[in-house]
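In structure tokens, the next block holds one chain alone, the form predicted alone.
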Amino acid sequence: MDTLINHCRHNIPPEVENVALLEGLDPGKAAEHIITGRLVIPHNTRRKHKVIGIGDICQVKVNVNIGTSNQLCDPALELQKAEAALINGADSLMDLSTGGDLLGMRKELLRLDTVIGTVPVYEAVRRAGNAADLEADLLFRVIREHCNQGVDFLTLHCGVNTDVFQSLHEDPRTMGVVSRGGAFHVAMMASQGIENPLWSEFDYLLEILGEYDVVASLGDGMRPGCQDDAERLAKSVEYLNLGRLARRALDAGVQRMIEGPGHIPLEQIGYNVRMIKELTGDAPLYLLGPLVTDIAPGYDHLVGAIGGSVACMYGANFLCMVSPSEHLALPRVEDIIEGTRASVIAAHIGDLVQGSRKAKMQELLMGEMRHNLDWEAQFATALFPEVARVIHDRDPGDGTCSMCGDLCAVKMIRDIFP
């Protein structure tokens, strides 16, 4: 196949050594992480974009899911969603639209210069009825045309199999399964009494994606929907089901990732981690949280950069927004912002313990500029550098905050040891 894994074999194509400019990286290093899998570049040969890479000798990226819902269908909102979480840092976004015209939500965002994802099975069931009557066939067809409009990665629930549905029956879950695309997987196959089509025809969906070279990220159909659920089966069957095929995708020269693992305690987060990067061989891996309490509605994108950020301790590579309406609504565009903006930070604490030179130098001249008092340097060196102001310039102060005003102990200290 003519794809990027393939090309890296003979030479280093120029999105590796974009990346390698971007990163701070050996291009032939980078090229190297192509071929073992370890390193990802989605870039669709249908589309041009900015590029992005993702892996474990990159900075940790951010996604952001939008797109719209039948009973809240508006594409204008959706822009605006996609536009805010650009502006905020998003590196990736997901179009999720289940409602209204899908075709053209998914058009209007394939112009934007960024990195796109989608997830096909939505769209399918939408054109079946239900996931019950979703046949192979479509499906198949709807990720060939996702593909050839130019989409960059696919959510692919490929190791949702009979064995992940046996283990549903043998180890219940208080939640079930609360991942929409590994439902309308499960829905499928106990209806049909099939096998899941992307498990058992495996190869011919290596062949789409291919041809186009798009990225298949191996979605975590039996995530746990909460933390009872986390040591249950279904979840473990299917990172074993995950690691057979990244390794049949990486020989066949598909670019992979992989997804997990939803909601699981703090300390349980280390061992999932590794777990799941051994037996993909240490592929990319994209992480919706984890979530670490399930009471906490509301706030549920300060729990899920907090799981986050433990996670790249670990090895993560590419965390997922999760916004304060999460299990709540539909995120509104202020809701993307404060998610994008948690994750932005979960992102940055993640470089920080991977030893990132770029994200230690910022911590350095933040600490200069706090040690000078030099405001609009601290601005600048700060993620979101208009917030910071906002909040600083709403009391008048002497060159101090108002936290402390003339009792300021840097200033005093400053003094003392100039």
The other form holds:
There are 2 protein chains.
Amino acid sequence: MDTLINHCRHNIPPEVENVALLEGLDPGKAAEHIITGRLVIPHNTRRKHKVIGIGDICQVKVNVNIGTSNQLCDPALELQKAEAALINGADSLMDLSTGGDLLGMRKELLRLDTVIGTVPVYEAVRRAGNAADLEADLLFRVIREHCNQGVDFLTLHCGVNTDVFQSLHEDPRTMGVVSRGGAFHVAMMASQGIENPLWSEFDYLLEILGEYDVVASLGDGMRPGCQDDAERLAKSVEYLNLGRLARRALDAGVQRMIEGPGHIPLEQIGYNVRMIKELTGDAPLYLLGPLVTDIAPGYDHLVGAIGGSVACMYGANFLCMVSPSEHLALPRVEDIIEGTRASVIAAHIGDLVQGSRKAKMQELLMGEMRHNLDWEAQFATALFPEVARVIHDRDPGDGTCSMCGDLCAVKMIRDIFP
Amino acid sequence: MDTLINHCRHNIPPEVENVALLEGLDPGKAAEHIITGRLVIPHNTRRKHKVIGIGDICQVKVNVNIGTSNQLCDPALELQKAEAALINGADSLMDLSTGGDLLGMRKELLRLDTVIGTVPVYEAVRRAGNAADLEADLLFRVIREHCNQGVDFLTLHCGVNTDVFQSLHEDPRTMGVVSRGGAFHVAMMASQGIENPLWSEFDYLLEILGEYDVVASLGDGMRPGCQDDAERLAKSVEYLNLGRLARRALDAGVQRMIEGPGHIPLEQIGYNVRMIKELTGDAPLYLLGPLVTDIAPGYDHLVGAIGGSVACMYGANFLCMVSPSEHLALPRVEDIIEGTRASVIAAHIGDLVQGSRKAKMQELLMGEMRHNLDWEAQFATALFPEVARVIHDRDPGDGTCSMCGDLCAVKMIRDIFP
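Write the structure block of the form predicted together with a further copy of the same chain for the protein whose form predicted alone appears above.
Full assembly next; the chain just shown is listed first.
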């Protein structure tokens, strides 16, 4: 197939050159990581846009989810959210729309100069009326449409097979299935008594994706939905499935990444991330959260940033924004802003912990500018300059800041150690 | 001396009984931890108030700093901040006032039914005019006054000795000294050419503290002030000093805890916390942050919650709030609220990772209430019920929430796995 992976076997395609340039990598090394599946570059062949690399040799990236629903269907508002996300540092957007004109909304987003992902089963269920009646043909048709329209990566719950379904009975979970896509597939399988078509006809799926060189984001339909569910069996059965599928996709020349849990206690993040990495041949790992407590609704963006930072310590590559309204309501624009910023901070901490030279240079510079009490340079080095400036400027200053005022330790010590 | 440690050798004092009850501990075990210095109960003998335990067998506690300065001196505002902190879950308050009527402010705070800490060197420097002119006598006099007035714990930078001072020359740091108390001591030592009196006359200090059974919080005057300073020598020289002083305090029957860094990369938190714990005989560890990136001013509360959660994984016991205005300006009431909540979330994550049964039960309950779609019970289980309620209630609901609306995975799966 005419895919990036197959191109890399013969030469270095322009997308790889671009990513190598952005990340400060040797293009040959980047190409090698594409071939071995440790790096993906989501770039539908039907669409031109800014490319990003996702994988162990790249900086950690951030995705932001937006989308209409039947409860709140305002495409203009979703475009505002998209813009707010990009301004605050999002590297990609996922359109999770389920309400109103789905195609119209998607087309608007595909005009943006950024990587776009979708979850085709949402639209398929909308068109089928409900998940129980969804047929394989329609699901594959929607997948092909999304590919043909220029979507760069698709969340596909291919690993939710009958073995996984069985594991839910063997080792029941308090929250059952909290992945919406996972729940759709389970409902479809349960009501029709069939295997998940994305599992049984995975080769056909790969053919479709390969045609447009779309990245398969192998969805975590079994991500735990609460802390206590984190040690139940279903998640691990799915890990194994995703590992096998990841190998098959790579063999077919189709780029893929893996989606990870979910609600997981802090001390379990390390081995979960390492296990997924091992089983999938170090495929790029795309994480929602992880959320390390469930009792802080309203602050799940902060909880997700804690889990995300730690996950990066063990090799996570791509963080999905969690907004303050997670588990409570659809996000407003301000929720998208706070959630995006929290994820961007976690991704930067991830870069530091993964040894990014660029990230370390930013830290060095901030230290020097703080020592110099150079406020303009501090703002310029900050991830969110205007946020810092507004807080600093609210009190009258004298070259230091109102925090310590005339008792500034930095000033005092500069006199002793000039 | 007539201190809690010495009492515990003969019987179980009421403070220990109370803490054992609050924490669900065997009182004898709590007393044993007091004797071995792994648990402290800050409770000045001159004052009655709610007691808390800080140590490995207790839940993680949160301190909130407030205080006037010359730039912003409004005692009523500081009392509002104190109230906001306590409402949002602070276990103690530190009065860091440096402006206006210091005694008046402190007296107001000492009326509150909570643990109160101070940093006497701040007042001593105010009275001396500047740090360079501060004399030992005045410093000890202020310390005794704070003890006599009923303060429960004092940050004392006893470990900043000439060896530490030397290490700043041997292995210079970008930010020098960022601890204000540490900087005062360095300035005093440098200008007068003397040893730190809190180091050279530590036994005298212990006598004063023992008289009122005040907890020594052995201050981290050398906490790194930026990521790059984290691996410089001064910090570790101070760790060793604090370890030796911790042993001497315990031998004298004086309760003490250790203050820790500071600005530290995420991957260095584990070994720093373990090293401090080892050197100090598992003394309770009180942390500011750690801050794992310096380029997110305006979001240091979030950065501190990341560092704090991870530090708890390795044994931290007491988290000091970091507010969104850290490094920029004095906190407003809303900064105290956001900072306190971030720390309370980190402390809860700390409880979970340290195996607290109570914390785990809260998680279990939230999972069940989410599965039941019981919103009132979810709010009641949440750390900040009103925050969650306001977000949830802003959209019209139908028993689920507007986040997934009619496509609620939980609802769908409950029909399949009743």
